[in-house]
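Next up: a single chain in C-alpha cells, the form predicted on its own.
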Amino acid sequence: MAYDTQPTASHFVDGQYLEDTAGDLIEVIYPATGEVIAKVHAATPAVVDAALASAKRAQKEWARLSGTERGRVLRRAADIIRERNHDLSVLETYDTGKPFSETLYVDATSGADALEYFGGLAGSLTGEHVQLPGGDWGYTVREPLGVCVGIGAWNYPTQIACWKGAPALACGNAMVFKPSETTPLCALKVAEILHEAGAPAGLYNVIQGMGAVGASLVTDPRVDKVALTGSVPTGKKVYAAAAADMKHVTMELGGKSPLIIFDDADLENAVGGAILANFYSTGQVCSNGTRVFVQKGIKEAFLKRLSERLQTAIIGDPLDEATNFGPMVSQAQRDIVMSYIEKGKAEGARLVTGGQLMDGDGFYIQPTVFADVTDGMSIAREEIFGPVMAVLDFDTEEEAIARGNATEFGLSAGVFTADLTRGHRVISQMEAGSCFINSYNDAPVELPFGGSKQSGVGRENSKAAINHFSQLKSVYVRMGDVESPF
C-alpha cells in the first residue's frame, strides 16, 4: 500500500524494527478490497526470547525512575500520537477496514487519551503510612509487577495497545504486546512512538504471531502478568495457562449485552443508542448491546424509525470520509456473521432489514435487524460480532431485568427511559460491568471498563487499572524492643 508511515518490519523489539523471515508468513488483507497490503512473519522462538529478555532488562531501568519521570514519557507519546493522528487513522483503516470517519476520532485518539491519563497519574502512585499501637507504624509501597504480556483483539488495535500499555508502564512495568494476526500493523507504530518519546529500548515490544506465540508468552517464567482482549473461549485458555504459574491477569472478553428501551424513552435517542450499540465499527465491538429489548408499546415505532435511519447509512470505501459503515474485518468473520443470519431466519425471527452480502470487492454485509426474536434463539444467546441486531419484546420492568440478565455474559447493559429513577433502579440490578443510561458504548479513560460473569476479570482504564498492574508491599516498623516467648 502506498503509505509512508507503514511499519518497516514484522516486530519492534529492543527499540528498533526487527525482521525474521523464518517465522510463518501472515498476510495482511485490506477488508475493503480483499487485497494483500502487507506481509509480516510470526515471531520465532529467538524473537520471543529477544523481546522478553529486553523487556526484563528495560523494566529494571524504568522502575528506578520516579513516577513523574515515567509520566512525562507517556504524555510525550500521547502528544506525538495526536500530531500524527491522520496517518495513524489511515493505517487503522487499512488494518481493520473501519471507516476513516470513525478511526479519525476514536482509535488513535483513545490511545492518546490513555497515555495522557496514566501519564498524569504516574506521579501520584504512592503508598501510605499507617500508625499502629505503642508507637509502632507501618507503610505500604506500590511496586510494579515486572514484565506484562498484552494480547490484543483485531477490532481496536491501536486503542488496545495503549489501553494495556499505558497503565502497565505508568506503574513501572515493561510490556510485550502481541496484536491479533488479523490486524498486526498499528501496535508497531505505538511501540515506535513510545520509544521515540523516551521509553527505554525494550520497554514496550511488539511481536507478531498466532495462538502458539501467545501461548509461549503466557507460559514463559519471565512473565508476571497477562492482559488479554478476546473471546470467552480464548480467555478461558489463557487464564488457565496463566493461573498455572500464579501470574496476574486481566481478561476483557466478549458479551451478549442487553439494551432495554422503555415506552417513555425519547425515540430518536433510543434508536441512535441502538445503532451505536449494534452497527458502529460494523458491529465488531465486544460491549455491543445486541439484545435490544423494546417495550411493546413502542416496538413498531422503534422498528420503523430504525429502518428509516439505517437507509441513510453510507456504505462504501472506508477511506472516503463520507463513508460511515465499512466492511467486516475478514472473510472468515463475514462467513461467521452470515451463518448467524441464516440461523436467525431458520429459527423463526422476522428479518426487518438487511441480511445480505453486498456486491463488489471486500467483506461487506448489510446492516441487519431481526424482530420477534425470542430468548432461546441462537442470535439472542451467542456473540455474533457483526452488524446484526436482535429486537425482543417485553411487557414489564421486572421481566426485562430478568431476561436481560439471563446470559452467561456480563460485559455491558444499557437502558433508555425518561424516568431517571427507573434508569438507576434498572441499572443497579443489571449483572454487567460497564453500563449506560440514555447512552451506549461510551468508553472514556476516566471510567473503569470490564465485565462480570464470563465476560472477564479485572478492569481497564481509570484508577482501577492501577490495582491490576501493581502490587502492594507492606512494611511493619517496630520502634521498641522485640518480645518473644523464649
Ligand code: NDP
Contents of the next structure:
Amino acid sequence: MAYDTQPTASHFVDGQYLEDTAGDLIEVIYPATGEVIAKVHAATPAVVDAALASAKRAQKEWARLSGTERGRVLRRAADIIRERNHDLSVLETYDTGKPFSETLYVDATSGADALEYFGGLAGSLTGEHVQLPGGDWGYTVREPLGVCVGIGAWNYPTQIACWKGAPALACGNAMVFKPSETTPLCALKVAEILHEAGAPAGLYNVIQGMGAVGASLVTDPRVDKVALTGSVPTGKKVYAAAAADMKHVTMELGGKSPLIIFDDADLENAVGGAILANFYSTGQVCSNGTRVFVQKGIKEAFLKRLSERLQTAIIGDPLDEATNFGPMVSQAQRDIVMSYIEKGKAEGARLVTGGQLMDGDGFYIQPTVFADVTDGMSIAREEIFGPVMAVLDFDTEEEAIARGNATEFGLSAGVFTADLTRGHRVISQMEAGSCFINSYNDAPVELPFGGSKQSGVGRENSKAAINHFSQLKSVYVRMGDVESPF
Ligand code: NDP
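For the form predicted together with the ligand instead of the form predicted on its own, what are the coordinates?
What follows is the entire complex, opening with the chain shown before.
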C-alpha cells in the first residue's frame, strides 16, 4: 500500500505545481503513527497573487465554453478519479488517518459523484423566457459569479475540494481552493486531475496555508464568492469578511445534531444508525447525531446492544483493510476530545464504554459512550468532533422535539421509529437542514446538504448548489414604442 505522500510541490497554480519555500513550513503528520510524512509550505503573498490572477484569466475563457463542453471536462475528471480510486484512497488515509475501509468507498468516490453529477447538469443550465403584457417579454440568463474561493476543513479533504469545485466549475466559475493545513495533500490531486481532464490552466488552483492565507483570499477584490467548510466561529469571521465587499457565501459549519430513537424503533437499526452517527470517521463528521435521545422504554436494551456492538470495532492500522476505526486527525484534536471526556465525567454523566487513550504513538481514542447525559452538560451542548456519544433519556415526542431543537446549531436531525407518520411528523418540526428517517449520515450528491440556524448558509450538492454558484441576469425586451412622460 506504499504511497509517495510528498507532493511534487506545495501548490497547484496555473496548471502546474508551484513551490515557494519562503512560506511557513507545514508538516503533514500521519495520525496513525505521529510521523511526518510530507512537508509543504504556506502560500506567500506572491503565490496567492499568482493563483488569483490565473483564476481570473482562466474563468473568462472557461465561461465562453458551452455548458456541455464544461461538463465533459468534469465528467472526464470523475472517470480519472474512479480509475485511481485505490491510490487516492490510500492518500486520503495518510492525510486524515481515516481507515482505508472507509476511504476506499467514500472519499474520492463521492468527489467523483459530484464531478459526474454537476458535469451532467452543466449542459442544461438555462434561463427562462417570461411573457409580459403588450407583447413585451423578458428573459433570464444564468451567469457565473467569477472567481470562487473554497476553504476546507480537515475531515474530508478530497470530498470538500470536489463538492465545492464541481458546482463552481459547472456554472462557469474558476476556483482557488485552500485545504486545511492539517490535511494539505488530497486537494492537490484533485487539481492535477482536473487539469489532466482538460480544465484550462488556472481554472482550479490549490494553495496551502493556515487561516491567514484563507483570510487574505476572502478579502481580495478579485474574489466573488467564498465557500467555507469549517467551524461556526471561523464561519462567522469569514462571513463578516466577505460581507465587507458583499461577496456571495456558502457556509457549511458545525453541529450538535439530535438523533431521536423511539421505543418502537427496530433496535438493531437504531443502534447501527447511532454508530454511524457517532463513530464513522472516528466521529469527525459535521452532521453527526451526537445527542442521542432514547425513549426510556428502550434505553437499557439500546445501551446493552450498543456496548456489545462497539466491542466488535476493529481499531488499529488504518491502512489495514480490516480496520474500521482509526485515530483522530491530530494530537490537537485528540486533546480537545479528551478534555470533553473529562468534562463529561466531572459533570456527572455515566461513562458506559471507552473514554481512554490507546497505547502507541498514534492519536487514538476509544469509541466512547456516556449515558444519563442532561441537556446542560458541556458534552450535550458543544461540538466535540470526536468519537463521543451522549445518550439522553426522554418520555414524550413533544419533549424530544423541544429538547432536540434547543441548540444554536441546525445542521442535521434524525429519527428512528416504526411509526412512519410519527417519523415525518417529528422531522417536519426539527430545525435542521439535513434530516434522516430510520437512517443517518447519508449524503448523496442528488440531495441538498447544509445547515440552518448557526450551522450554515446555502446548500451544497443537488440542483440547489447551482443557485449558490451562479447569478441571474434578467433582461426586459420592449416590442413597441417607449412611452416616456417627457
Ligand atoms: P476550522 O473552522 O478551524 O477551519 C476551517 C478552514 O478555515 C481551515 O482551512 C482553516 O485553516 C480556515 N480558516 C481558519 N481561520 C480562517 C479565517 N480567519 N479566514 C479564512 N479561513 C480561515 O475548522 P476545522 O478545520 O477544525 O474543521 C472542523 C470544523 O468543520 C467542525 O466545526 C465541523 O463541524 C466543520 N465541518 C462542517 C462540515 C459541513 O459541511 N457543515 C463538514 C466538515 C466539517 P487552517 O485549518 O489551516 O487553520
